[in-house]
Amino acid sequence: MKVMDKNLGLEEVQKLEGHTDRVWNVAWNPAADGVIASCSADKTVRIWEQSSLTRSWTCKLGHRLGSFDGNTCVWENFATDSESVSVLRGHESEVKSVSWNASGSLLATCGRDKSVWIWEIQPEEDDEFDTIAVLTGHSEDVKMVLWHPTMDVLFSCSYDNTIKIWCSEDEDGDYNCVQTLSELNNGHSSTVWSISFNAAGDKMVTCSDDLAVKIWKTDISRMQSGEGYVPWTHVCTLSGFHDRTIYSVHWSRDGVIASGAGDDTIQLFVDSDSDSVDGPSYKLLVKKEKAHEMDVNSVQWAPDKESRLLASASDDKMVKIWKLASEP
C-alpha cells in the first residue's frame, strides 16, 4: 500500500474509554508496542496496552495527579507500576509540556509563565535534575516544547505567535534563542499549538489557531557537520481545509502529516511530488469527519512504520485508535 494511493481511508480501530473530563494528549511509548498514555482534565493519566491475543488495548495504569501546581513529576516504570521519582519545581503557575532530546539526558518543560526551563538528569546523584536554562524570550503563555529528534535544538511555540528555536553555540553551553519565526517571515499570525518533524529532521510542520498547517525546512547535514545553526524557511502553507483552531499536528514515519482540530475532524496530508515554481507543495490525503464528538486535541502516529496506527484524544473525554488502510 502506498500513501499515494486514492483509495486510503482511516478506519477506526477502537475506543479507549475511561477518562471523565477531556483528554488532552495521547502519546506512545516509542520503546514498547501497542503502549499508549493520555493524560486528562479529570487529573488522571492512564497507560492504555495492547493484548498480543486480542490486539485490542486496556487501562493497565491509572495515575491520578494535580495540573496546575507548576511542578513536573518525572515517573519511572517498574515490572508492575510506575513510580514518581523526582519533582521539577520552579514554574510559577501550570506546566503546559514537556519534552525529552532524543538521548534522554535533557529534559525541556514550559508553562503558563511564558518560560521554558530545560533541566539536566544528573546520574551520578541518584539521577537528580539540575536547572541548566530558564529561557524567558516568549511574551505570552507557551504552549509546547519539543527536542529536534536527532541533536539538541529544542524548539517552543506560543500564545504570542512565535515559534522560537534555541541552542547551545558556545564551549559555555548557554542556551540562546538563535531563530525566531513569526508573522515576518511568513510564519503563523495567531497562537501556535503544536510542532512536529519529518523522520529525517530537515523539515518541521507547525498548526495554529489562524487554522493554517505550515512546513518548514533546513539543511540539516550542514548542522550536523559542524558548521553551526542553519535557519529554518517556509516551504508552504496548507490553509482551507480545517474551519477551526487546528490544535494537534503530527509527521508519520513514512511521510504523512496528521492533524487534529476544533471542527472535529482529523485531516491527513501528503507531499504532492508536484512541485512548481512556488517549490515543494502538500495535498490533502483523507478527511475524516466527525472523527469525534467534540474538539480533537492531539493526534500521534505510531513510532513503527508498518503498522499505520494513529491515536487521538478529544473534549469527547475519548482516546481513540485509527488505521490507515485501503477502502473497499
Second form
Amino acid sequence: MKVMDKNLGLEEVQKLEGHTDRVWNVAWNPAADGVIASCSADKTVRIWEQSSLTRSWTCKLGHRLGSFDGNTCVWENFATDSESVSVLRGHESEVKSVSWNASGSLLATCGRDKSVWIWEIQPEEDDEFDTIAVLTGHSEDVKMVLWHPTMDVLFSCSYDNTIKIWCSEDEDGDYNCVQTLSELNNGHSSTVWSISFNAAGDKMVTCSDDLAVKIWKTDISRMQSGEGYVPWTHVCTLSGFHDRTIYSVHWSRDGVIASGAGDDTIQLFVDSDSDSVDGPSYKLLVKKEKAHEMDVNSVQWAPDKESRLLASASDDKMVKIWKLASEP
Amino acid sequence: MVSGLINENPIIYPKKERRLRTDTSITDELTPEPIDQLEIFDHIRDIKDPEHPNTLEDLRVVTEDSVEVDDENSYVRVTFTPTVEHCSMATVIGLCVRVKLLRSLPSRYKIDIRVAPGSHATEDALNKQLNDKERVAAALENPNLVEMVDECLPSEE
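Alt. form predicted in complex with its partner chain, vs. the form predicted alone above:
The complete assembly is shown below, putting the previous chain first.
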C-alpha cells in the first residue's frame, strides 16, 4: 500500500472529552479492536471504546490512581472490568513510562529518580513480579523506556540528552548498558522525550527538546543471528519542522512516522522514495496545524495495518482520533 | 531570621510610576485587545521575592523590558535576573513567574522563562529545568515548594 498518494491529510474523526486536566498519554489495546486508554493529570485513566455500530467512541471506564506516587500498577481483564492485580514499588519518585517486552514476560519502568527497573513476571508465584535489574546509567530523569519489538533489548531516553541501550549478554542474565547515543554520535542536544521502532525493528525514531526528530538503524539480521550486540547508527535528522519541544513520535506498521509537539501540531513523515547516493532520507507527508489547542503530549497509531487511525493526547484535556486519508 | 539568607543586602530600586492606560483608539468592545508587554509585566511585578519582603520589581529581578511578547503567535518569554549569581532561590522565582502567568494568560500562550544570560552560575541547567513541563509538574506536587510559591504570589483580588 503506497503511502505516497498525493493530497493525504489528517482528518479529525472524533474528539474524546472527559478528562478534567491535561492528558499525558494514550495507548491502543493491542488485542481488542478500537479500545484506547488515556491517562491524565486529573489522576484518572479512562478507557474508550469504539462502538461497532455507530463507529463512535465513548468512555467505558474511569479509574482513580495515585498521583506522582512512584508506584506502577498492573491491571488485568482490560476490556471488561479491571482489577489492579499487582503494585510494583521501588522507584523513589514518579514513574514516567512502562513497557512490556514482546513475549509479555518482562516489564520495564523508568522515572525521575534516573533509574530503569526491569521486572519479571513469576507465573508459578501467582503472577508476582520480581525485580531483576535496577539500571542506573542515566544522569538525569528517564523519560521513556521501550523494549525492542522482537528482541529482549531495552531502550531508554532521558533528560540527560542520551538514549541508552541495555541488554543481557552474559550467562548471569545481568543487564548492562551496551551503547549510549549522545551528541558525540550525532545524537540529540537536549532532553530526549520519546522512542519508537518501525515494524521490522531495524530502524528507530527519536524526538527531543532540541526540536529535531532523528532516525537510527541497525543490522537486525546480524543481531538476530546471535552474533552479539550490533550498534545503532544515525541515519538522518529532521529539523526545522517543529518549533517547540517534540514530546512524542510513533512509527506506524505501514511506515508513517507521527510526531506531536509543544507547537500544537501533529506532523507525519515518510521515507522519501528517491534512492539518493547519500542514503535513505525522509520527508514531511502532512503537517496538521492546531491539531490541539495546546501542547500535543502523545501520538499513537492504531496497531492494525488498515485503519490508519492515529490517537493524540494534549494539555487541552482532549484525546483526538484522526484518520490518514486522501483529502477530497 | 536574618542570618542564612542568600542575599542579606539586596538592592531595592525606587518604584517606577505605574502608567495608567488611556484607551483613546479602540471603541469596539468585542475585539479583544492584544496582550502587550505592560500587561504581562503587571501580572508578575508584584510577585514577592522568596527571601525578602520586596517584590520582583523592587529588586529589579524583572522589569518591563524583561518581558518579550508576541500576542499574534501567543508567545511570551520572561528573562529574570536573580539578585546574586549563586541564588538557589532562582528556581522558586522562575516557578512563581510561570505559575502566575499560567493562571493569568489565555491557555493558547506558550511561556518560556529564563535567567538573564551571565547572571547565574548554573544558567543552562536552571533554564532547562524551568522549561521542562514534567519537572514543573513534579515541583508543583511538592508541598514545600507549593507553599513557598503561594506565599510569593500576590493574593487574588
